[in-house]
Amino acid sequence: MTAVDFLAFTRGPLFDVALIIFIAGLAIRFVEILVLGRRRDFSEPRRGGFGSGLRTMFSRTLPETGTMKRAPTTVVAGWVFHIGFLVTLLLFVPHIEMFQAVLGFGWPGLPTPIIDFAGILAMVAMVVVLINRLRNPVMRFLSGFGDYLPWLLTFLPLITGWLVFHRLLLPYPAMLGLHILSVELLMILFPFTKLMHTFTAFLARYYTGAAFGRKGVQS
């Protein structure tokens, strides 16, 4: 298989398969969560649960003062990574064109130097987080394959995308094919790894806030 054939395969049939698995996996995971249900609360509500749930969704997004003092590296590097990754994913013009082909609509992008800088920041932040995890005895003891696999799945699209952007390491068609392949691997495994927290974290925060709010307790 030539590099051009490999690129055509990753952009065509393999991408369709990855997208189907990604959507089906998300649907299955959400169904699993929703069918668990919860026991009916017969107590009289002291406050509205819906508003408390929404407030908790947003308030828990910001780090608490105590967390910032205990683990500043994790908090700062985590924020830098998430912002850099989202900017790279959502505001790079070729990515926007891909979303437009799938969703039917697009949005304005950012200049490529900004995207390049955001990608580098995201990769540096990921390396910092990994080193911090490996150097911390407690975090290293608590970490396993399920923690390092999501890191690798997320890092590969960033590094291969950066190499494609700068036309390094391999000829452009081959490197672009590897980049797309790494994204498809991320899509396929996303619903079945801890990366699923991208969606479930907000559901958990809402549920916690709504449950506490009904009891009149601040979450």
Second form
Amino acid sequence: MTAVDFLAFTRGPLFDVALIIFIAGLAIRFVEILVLGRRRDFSEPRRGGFGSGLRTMFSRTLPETGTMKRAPTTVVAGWVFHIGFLVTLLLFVPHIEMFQAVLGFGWPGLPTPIIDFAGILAMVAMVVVLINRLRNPVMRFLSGFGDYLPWLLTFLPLITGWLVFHRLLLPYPAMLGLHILSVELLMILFPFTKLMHTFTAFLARYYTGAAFGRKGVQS
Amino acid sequence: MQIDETTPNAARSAASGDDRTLGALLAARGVSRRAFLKYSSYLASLLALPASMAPAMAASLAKAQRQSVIWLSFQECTGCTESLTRSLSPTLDDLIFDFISLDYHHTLQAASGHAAEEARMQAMEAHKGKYIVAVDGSVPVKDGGIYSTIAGMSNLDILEETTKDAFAVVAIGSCAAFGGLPLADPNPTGAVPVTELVTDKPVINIPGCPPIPEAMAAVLAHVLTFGILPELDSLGRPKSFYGESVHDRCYRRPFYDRGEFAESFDDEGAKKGWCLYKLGCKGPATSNACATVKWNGGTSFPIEAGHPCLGCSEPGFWDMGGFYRALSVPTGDVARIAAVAAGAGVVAGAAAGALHRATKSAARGKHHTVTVEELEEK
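So the form predicted alone is up there; where is the form predicted in complex with its partner chain?
Below, the chain from earlier opens the complete complex, with every other chain and molecule after it.
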């Protein structure tokens, strides 16, 4: 298989398979959670839960002062990673072209030097959180395969993408093929790993916020 | 053979039994030493040789004897020959081509039929181990190679016979180098590139559809000057011409970096000359010198004319998922696949959820309170 055949395979049949598993997997897990529902609460609500739920989805994105004091590295590097990663993923024009093909609509992108910078920030932050996890005895004790696999699945697209952009290590078609392959690996395993938190975090926060709202408690 | 002004140069030289050196030939054509030195510097810089090599190159070239070249045309469209022989104006490149002894070439030779084949055999005999075989077009190997024959011989047999005593083989154009159009899916003739068949001789690939004429001239000049092949990349292409991507050398690259793209062929972006990536430009994946050497005497190149790069000097460029589809876009019908997958996922998720609910309520139904007395009985 030549590099061009490999690229054609990753852009063609393999992407279709990865997309099916990713989309169907997301839908299955999400709908399953929703259908399962929550236990009915017979107590009389003090306030409506809906507004509180919505607010909590976003308010919990900001760290509590206690958390910031206890684990500043996790908070700062976590923020830097998430912003860097999302900018790289959602605002790089070739990526937007891909989203447009799948979703049917696109949006404006950012100049490549900004994307380059954001990608580097995301990678550095990922290395920082990994070292932090390995150095902290408690965190290391609590971490298992299910924590390290998502790290690798996220890091590979970033590093291969950066190498494609800067034309390093391998000829462009081979490196682009590897980049797409790493993304497909991410897509295939996404619904079945902790990476699902990308979407379920908001659902969980809504449930918590809504329950607190009913009880008239600040969330 | 009667020689007059209308006789093609190559045929004229061959007919006259010209054994002068290139220097003598150029002097007879009225090319000054200064112009020749300038041309040598140009070729040396194209080959990425140090400037100090230019006079040495000129001296070697001036003393060079005619190089015998046998040109084999297989599954091809003659576009490569057209590109190499029909420059916009007579240039020194032409002189290089005039200077080589083109002993066999379907399009350019005067002889035909058995006489033509005889010329090939004679050249092979006379320049054994020294002649260069230039090939344009791919070689069909399916069904015994019957899909392309010349003088009753399959391309495969001619290639084998001719390259046996060759010094080197030059695969000109993407069909010879990588299979090109004939190899495109579904490849009905079983076309293969020259490199797959010639394994015991050095093969230089000069891909492109067609290749840049200067690449061919410079490679010939390199062989004439140094007697060795230029440095090649992993795909057998001279690094001096195929070492950089079209994207990295493109004058529209700043628009790519700024995020300014033409969205269609006639929008404001296209008129302003913005980047053609979204219109399917394969510049990032294509290694060639189009953006620097350009075409038609340095006039322009496809992107400058407003058309995305097709990636014609890369293997399998016909099957790269469409000329007008951006490189980062998947080639399948992804919007439909995503919609179907989402629908199926929702149904499967609902079914799984319902199953869990049923299990839960069944468990609840079976539940009954156990008293302490009942436990003690057990």
